[in-house]
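One chain is shown next in structure tokens, namely the form predicted alone.
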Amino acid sequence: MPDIVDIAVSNDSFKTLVAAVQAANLVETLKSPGPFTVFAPTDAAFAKLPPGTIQTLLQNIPQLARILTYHVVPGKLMQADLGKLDSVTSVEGSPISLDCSSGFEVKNATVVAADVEADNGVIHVIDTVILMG
């Protein structure tokens, strides 16, 4: 089974995410055994950010890495697992609120594809980049 990075690389909807993970030097981390739960923003999600945000982040690698690790949770948590929780703590260290009462929401993002299994965890595809705070 492919790992989280391999799945992202093979999907045309994650070009921005893959470029950001590479720029932040997180590829090896996300290829490690994990397991990880990744809330993966699509290219359309990154496109919703204010103009210039992505370029600014690519020039500020520590901030980019912080935002990307906010989208990762230790452990393999399927939608059924997350539905029992109000929040989870990201690898970055901040809480991420969850709402599965009517759909599947992660902070301010809607999960558009859940439970994409990888060798080292699971991916939940989201329609908005989630930010701390």
Second form
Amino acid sequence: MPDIVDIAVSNDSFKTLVAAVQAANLVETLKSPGPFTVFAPTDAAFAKLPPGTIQTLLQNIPQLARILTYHVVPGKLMQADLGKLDSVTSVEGSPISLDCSSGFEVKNATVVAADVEADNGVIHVIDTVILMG
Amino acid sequence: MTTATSTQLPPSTHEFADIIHRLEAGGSMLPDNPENLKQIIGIYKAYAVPMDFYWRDLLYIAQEVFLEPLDFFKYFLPKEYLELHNHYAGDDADLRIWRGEATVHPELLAFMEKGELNQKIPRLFHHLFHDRINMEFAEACMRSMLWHGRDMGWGKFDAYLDSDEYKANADAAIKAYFQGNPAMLGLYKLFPEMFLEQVRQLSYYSNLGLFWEVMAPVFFEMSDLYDEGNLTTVPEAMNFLVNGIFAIAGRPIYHHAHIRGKVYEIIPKSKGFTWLYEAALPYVEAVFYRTAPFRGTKSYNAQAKQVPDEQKDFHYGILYADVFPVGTAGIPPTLLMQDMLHFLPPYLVDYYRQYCRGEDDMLIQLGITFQRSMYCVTSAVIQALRTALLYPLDDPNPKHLMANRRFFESQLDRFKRPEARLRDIQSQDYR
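Follow the form predicted alone with the form predicted in complex with its partner chain, if you could.
After this comes the whole thing, all chains and molecules, with the earlier chain placed first.
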């Protein structure tokens, strides 16, 4: 089975995410055995951010890496597992709130494709970049 | 922006329902009219010029003055710091916000040379005549962040100041700084915590300096856009701030000390601290909302119980301040008002002449303008948080709109207390 990075690279809607993960030197981490649960924002999700945001982050790699690691949770958590929880703690350290009461919402993002299984974890595709706080 | 909100949700029953509906429609806490726009833009300009001094001097103190025990000259900016390039202005900017120069603002330079006296005399005499920028105000803001830091949920900056890694970094810098000075090194051995706490304070100098390095070009650009006729409403002004907050959100917050040609990374950029989480949000909480009770309006008497026990209940920031006693003893914002007075655009001076006591009480009039403008900045912060953590204003899902409303309501709950000036700024008669 392909790993998390392979899946993202092979999919056309994750161009920004893949570029950001590469810039932040997180490729190796996300290719490691893990397992990880990744909330992956689509290109459309990144496009919703106001202008300049991505540019500043690409100039500052540790800060970019921090935002990206907020989208990663240790362990392989499927939608069914997450449905039982109110929040999970990200690799960044801050909590991510969950709401599966109607649909599948992660913080202020909606999951548009859940349970994309990878060799070293699972991807849930989200429509908004999530931020700490 | 959207009128869908009013039809999708029942009206709010909050005390400030009108203001909540305005926020839901993409507006600001400050009512949108040309008079308010003129006031807030004019005061942003007047604030940005001393702010250009504040951020440069804060970084100078954090990086160069460092632990100087006799810091008599810490407000005397050397040439390198006047020429230091702002990262968000000029041709070589990381992200150009202001189209103007990256070096010190010309109006500030002129004031530093001639002052109110309008005479070219040595800077020391300007300083002794108190003909200068009131840098103590910037330090008071910094201390507010330091003192409230540990009590606020935002950011990881303050927690890092207690880590072993930070202590080791600070220790290396302290020893390097006092190298060859057995008296100070001996003192450091006896009282290590005393020096460490001073370095923590210097880290906050750096934090606030890096925060204001962004705000000064943002305010300069807003003033230029207004002069060019490209900023015509209060919501437009607020949205410019929201976009500015997002654009710079990821800028690193760090503390480097420059000691004998070597850079000591006390807080390295690689810690991943960001402008939004580690500087902007803590700043708003510490300075706009909390600060410390004015010595001239509250009694610190423990029996009188005028000052809250809990830091979270402090409500002495600009959003609550009584501006009328500005210019009298024991009212710290006077320092800032006096600084802004020197750089008012002519249209605001003309405006103040028409009201109240004209030029005689201009300090108070501009103080109230400043309060209005900071309600607009706080609105931008609230809208930015809503954008980051919640949902768009035109979200079709009523559940999402309700989450936005609950957020707005909880933010406005903080202005229910009688000291809050939110009610006052709704009327033009408050001046």
